Every structure is written in C-alpha cells, then in structure tokens.
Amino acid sequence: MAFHSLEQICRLCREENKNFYQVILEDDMQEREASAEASHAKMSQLWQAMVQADRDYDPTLRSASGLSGCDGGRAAAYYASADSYCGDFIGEVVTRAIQMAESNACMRRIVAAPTAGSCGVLPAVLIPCAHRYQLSDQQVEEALYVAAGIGQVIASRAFIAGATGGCQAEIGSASAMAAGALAYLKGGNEEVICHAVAIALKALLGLVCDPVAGLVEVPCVKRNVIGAVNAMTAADQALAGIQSFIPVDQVIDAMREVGEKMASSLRETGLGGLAATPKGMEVTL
C-alpha cells in the first residue's frame, strides 16, 4: 500500500465516489498484481485463521514461562453464570480478546493485526458482531480492508511496534483499526471512520510497552481487552455523529511524537514499568 494518510484515503473515496474498503481492496489489487477475487481469497484466510484461532482455544493451556493461560475460561464462565456489569455482548468481546492473547503467549497459531502482541483486539470484536448482527464473509473481509487501509496508514506515519512506540503503537493501533472497522460495519462513511480511528487512538495514547520478563504476556494479553472495548465505545461515538477535534493524521502523528518521546525503559526492553516493579522483578526465566 502507498497510502501516508487517511486524508489520502478520504480523498480518494470522494473524488472517485467510492467507500473505504473499496479504494483498499484497489490499492491492494495494484501493489500486488492480483485480481480482486485473489485479493479476497488472502483475506478470507486470514478471517478463516481468526476464526480458526478463536475455535481452538484451549483453556487448559498455560505458557512455557506459566505467566498466562486459563483466563479465557475463567472470563467465559463467569459471564455465563454471573449478573456482570459489562453485559452478555461486551462479555463476549472481553473473553474473546483474552483467549486470542493467550493462545499467542501459548504459541498457538494466530494473526498478527497489527502486531502478535495486540492480535486478540480485531477478532475479539469482529466474531461476536458477525455472530450478533448475522454478518457474511464478506461484510467482514470488506471490513477487515478497512482495518488493513487504516494499519497501513499508522505504520507509515507513525509505528506498530511497541519497541519503537510503547504499546500505544500496538494496542493503541490494534484499537483503532477495529474501531475504523466497526463504524463501516455500521455503515459509517469515510469520515465516521477516520473520527472513530482518532477517538480510539487518542484514549491511548502514551500506553507504555513494559513486558515483565521481556515476555508479551502481563501486562499484554489484559490489554487486547481494554483496545477491543475502546474500539467499540470510540465507533459508536463516531457513529452517533461526534467528531474528533483533533483530525485524525494529526492525531497519528501526536502518537509518533509521545512514542519517540518514551523513555527506552518503556519501549519493550523490560526494564521499566510494571516489569520494575517488586512483583515483576521476581519472574525469572
């Protein structure tokens, strides 16, 4: 992809009368020579592998360092049996995003969107919607294009590495490209899904990236949660016609600048943060 902005993007949509996932299905079509139909046939893998991924759970399984695992399980029980205070559809969301990040500290087979670290954020929201709101393949792939446009964009402009920006590159990206993808879902034009991107990644920004151990574990897989939930109260803000005073490019680029900003303490070396603390200064390897 070429594209360095949303605005470019935005830009696009207009002059050529055409909606978001469009302009990236094309950009994609013409980066990599292929036919529309083989563009999708990627993207159906990757949903297939999210999907895939979020089947195979196990919650019998722990990491090799024991510092994850068996969480997934307890969230669903306890959404299933308990007056919780999020609901039964946001409980879903919760236990979705906890399960995908454990089964990546569990080396199991998932998709980095943007990063391993933040994988659980796009599925732990698109699976249940698809499940609520009875969505094809294809409404979600076109989504998952959207999410891609919106990825593309940020790592361009700014960064998706917690070692180079802190984990607001990681989950801070994660939660916005969900929440881009959540407002086209809701039909959200161009703009309702740039000013959904800015009010999920402003509520994240300077999000530090302190792994105990050095290990994307804790703090990291209880994170998915909090940008998978910020996705979907920053699309729903978007939708309901609230803006981001902030444009969004502009937003990206506060982002970049807090990141380079960030003590090297904070940016994945372990060695800052939670992994400084009493507690994560035990866990040894």
Second form
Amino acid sequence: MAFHSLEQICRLCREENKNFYQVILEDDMQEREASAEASHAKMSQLWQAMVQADRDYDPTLRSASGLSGCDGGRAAAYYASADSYCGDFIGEVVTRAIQMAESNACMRRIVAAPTAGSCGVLPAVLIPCAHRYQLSDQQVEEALYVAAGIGQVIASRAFIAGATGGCQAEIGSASAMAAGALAYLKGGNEEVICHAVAIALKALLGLVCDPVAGLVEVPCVKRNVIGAVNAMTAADQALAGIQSFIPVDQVIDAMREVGEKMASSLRETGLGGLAATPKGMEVTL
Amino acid sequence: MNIFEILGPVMVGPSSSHTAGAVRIGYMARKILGETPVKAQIQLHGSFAATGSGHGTDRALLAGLLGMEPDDSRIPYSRQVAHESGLAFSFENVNLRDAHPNTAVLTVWGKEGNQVKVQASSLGGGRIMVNQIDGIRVDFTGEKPTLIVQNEDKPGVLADICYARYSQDVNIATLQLYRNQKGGYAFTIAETDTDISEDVIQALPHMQGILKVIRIASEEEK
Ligand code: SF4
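Follow the form predicted alone with the form predicted in complex with its partner chain, if you could.
Expanding to the full complex; the earlier chain stays at the top.
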C-alpha cells in the first residue's frame, strides 16, 4: 500500500511496537506479495551490487564527454597521505561518493538510490560504516529498508527526480534517506530517524538541477559528496537529541512546493544555473 | 512506488531515464519483433536527441536490441557487439509531435523477415512506456507479464483470446484494445498477474483472425 507520510510509519512503530525497518519490510511483503526471505534476498542483491560497484571503481576511466573521471583516485591518494581537514573517516566517505558517481558517469554498473545521478550517496556512507562498526550484511540491509521507506514517502509526497523537483529531490532525497539509515544503524528510534531525515533535507532544500550539457556529471559527481557528508552531520545531530523544528512530513511538502516553483531551466534541462555559465556552455556533444 | 523502485535498479550508468530506460526500450522492441534483429533504424526525439550521446542512449538502445538488460556491462561497447553479431543500425534525430521528451522510434527487421516499428518513451527510474506499434497507439509498460496479440478487427476475436487465457487460469489485470481503423488490424494487449504459459502462446496463433502473438515475461521470470 506504500506509505504517504513518515508520521504514518511512526504511528505503526508505536502502536505495534515495531522498529522502522520491520514496518517497511512488512509493508513490502504485503505490497509485493513476497515472503520475508524473498524480500530480503532482493535487498541483499542491491547491497552486494553496491559493494561490488565500489570495488570495481577504475581510477583511470574517463567519461565519454571527458568531463569526469580520475578524481576518485586523487581523493584516495590525498586522504591516505595528507593531513586532511576531514580526517580518515569522512575522507573515506568523500572518496567513495566521488568514485561511485564517477563510475556512473563512465557507464559502469551502479545501483540507482534513488536515482543514478545520486547513486554515490548511500554506499558512500554505508560501506565505510560497515567497516568501522563491523556491521553484518543483515544490519546494513535493515538500514537500506529504512532508507527505501523514507524514499518512498518522499516520492509519494513530492518527487525523487531532478527533472521534476530539482537536485533537492535527487541528492536531497538520497541524503535524507542516508541520514535516516545512519540514525537507524546507531540505534535511533523512529523519531530520531525522522529528525535526521528532516535535518538532512532542509539543508539541501532549494538545490537546483543544472547539469552541464544535460549530462549527469557536472555538478552531479561532487554533489554526491555533499549528499553523503550532509547525511552524516544530520544523523549525528539527530542522535545528539537535536530536533527539527519543522516536522519531517512538512519539510517534504516544502520541498515539493519549492520544486514546483523552480523554473524548468533549473530542472535537468541543462539550460540554467551552472549549465548556462559561459564555461558550461563551452561543452557541446 | 514499491521500495525496489526507490532502491534499484542495478544498472549501467549514467542515467536511469537516458540509459537504463533506453536499454529497456531496445529490449522491448526486440521482444515485440519476436526474433533476432539484423537491421535497425533508430530515431531519437527530444532530450534523447539533445543529450543522448553523452548519456550513451544510442549504445543503450542498441544493447537492448541485442538482448542485453540494463545491468549488462557490455552496454558501453554495444556498437562493437552489434557489428560482430551482424546487426546493422543507423541513428537520426527527429521531432515528433505530442511525444514525451525521452522518446525513441525503432524500426527493426529480423533474421526471418519480420519487421516492426516501435515507439516508446522512458519515464524515469528505468521505467518505460510503449506508445505505438506499427503506427497504432498502444500503452503498456511491460512491467507485468504482457500478451500482445495482433488480430483482425472483427467480432469474436477478443472472446477467443480471453477464453484461451481463462481456460489456462490466467488472471487478466488490464485489457486494452487498439486499432487503426474499423475492420483493419487491431492490437489486444493484456497485462496479467501471473505469467502466461507456453500453451496459450502455442494455441492462440491457430485461432481465426489472429495474426501474431507476442509474450513479454515479467521481470522476475527473466
Ligand atoms: S544536478 Fe540534476 S542530474 Fe545532477 S545529480 Fe542533481 S538532480 Fe541529478
């Protein structure tokens, strides 16, 4: 039946004394008439595909347009040797976000989450967390259910595509989904998860979709970085007990309103914003 | 949307609409042709025409025609695969009227001499809609098991089709009829809840007035 609000999910959590993941899993079983095993098998495939895609990154590849590639290697080398501002852990998140988004630009196999343009956000936070906290596949998959449930509500109330709602709908949604997943992994209950989602989404509200030459490369690759890092800071804030003043469903509604007001030149047409800069216009196919 | 439309598909980048959806359009055209294609004329409209080359839309469509699915890592090299497997192809940009911005028209010839013209659009998230077959307007996604029957537009044919499926205990979810002109050719398109067995496919073409039967399996079955 798919959820239309996060409040609805929270209510089910409270009334039936279940956690966020269980509610989403059970809904999927009902919706697709699948067993818990069958549902998990599907989620597990996605997680394995993310891990594989991360492993398969090739630092020598460049995209057909020549606009992206090789930066994943640069980031990895820098964080391995230099005294960076962000430190090792965030450094790893940044590196993986760039790598996955570059793999996408270079026509490698990735997992859309929720879109191909934003495919780097979730794996960029989940893979380093899985290492650092020695998470089992089951735990990560549970977090992916949480992320998917959040994405479902955003898709239902607003949008998850740059063409319809700007980049806030794509990188913003991915970041909100990742923030909720991270809050869940550290034991945050449904309320903490919702605050993490709200905080993450608010931070990226208004972000326009302005890809140079209409290609999912500039600024998309680097926006995956901010989506991932924003998810971590949002999750940390929520876990610290910081609350979003605006309830999460209303934040999603605000995103919808903002997206609807965005000029079409700022919604994946490649006609406005960075795409319309003199440098951006130099790129022709 | 179910949660696996939010997470996933596993796909070759860079764009779910311009790449993954394009692969599925090519794949669907191959299914509708019903045999191995040897020649394809591909027309790109709207954003497919404007940004297609940077998104690999051309290679994605070809890959689908070659039978690849959206996660096939050979997609970037599909032009080469096409040359090797004897699929001749050409691309051109067109301006269609009243078409979705991500639309392609594929005219495809098969090894055994069949020919079909398919117009389809990519809706986002890798999902597609087939809009026309041989100039006749249709509307189906291919997400559910789908049966496409080309038949003469005359009384009784639909009843036969339905009976054939009913007797096989296949539950029809949606049923649509399209025709070019009264008494001409028509397409009957049925989306079903469960997969349609080979028996139905075997039995149908022998019925009067039925010209061609195409079966598209569900995602799970593939
Ligand atoms: S700028 Fe547009 S195409 Fe690029 S990631 Fe954002 S929404 Fe996607």
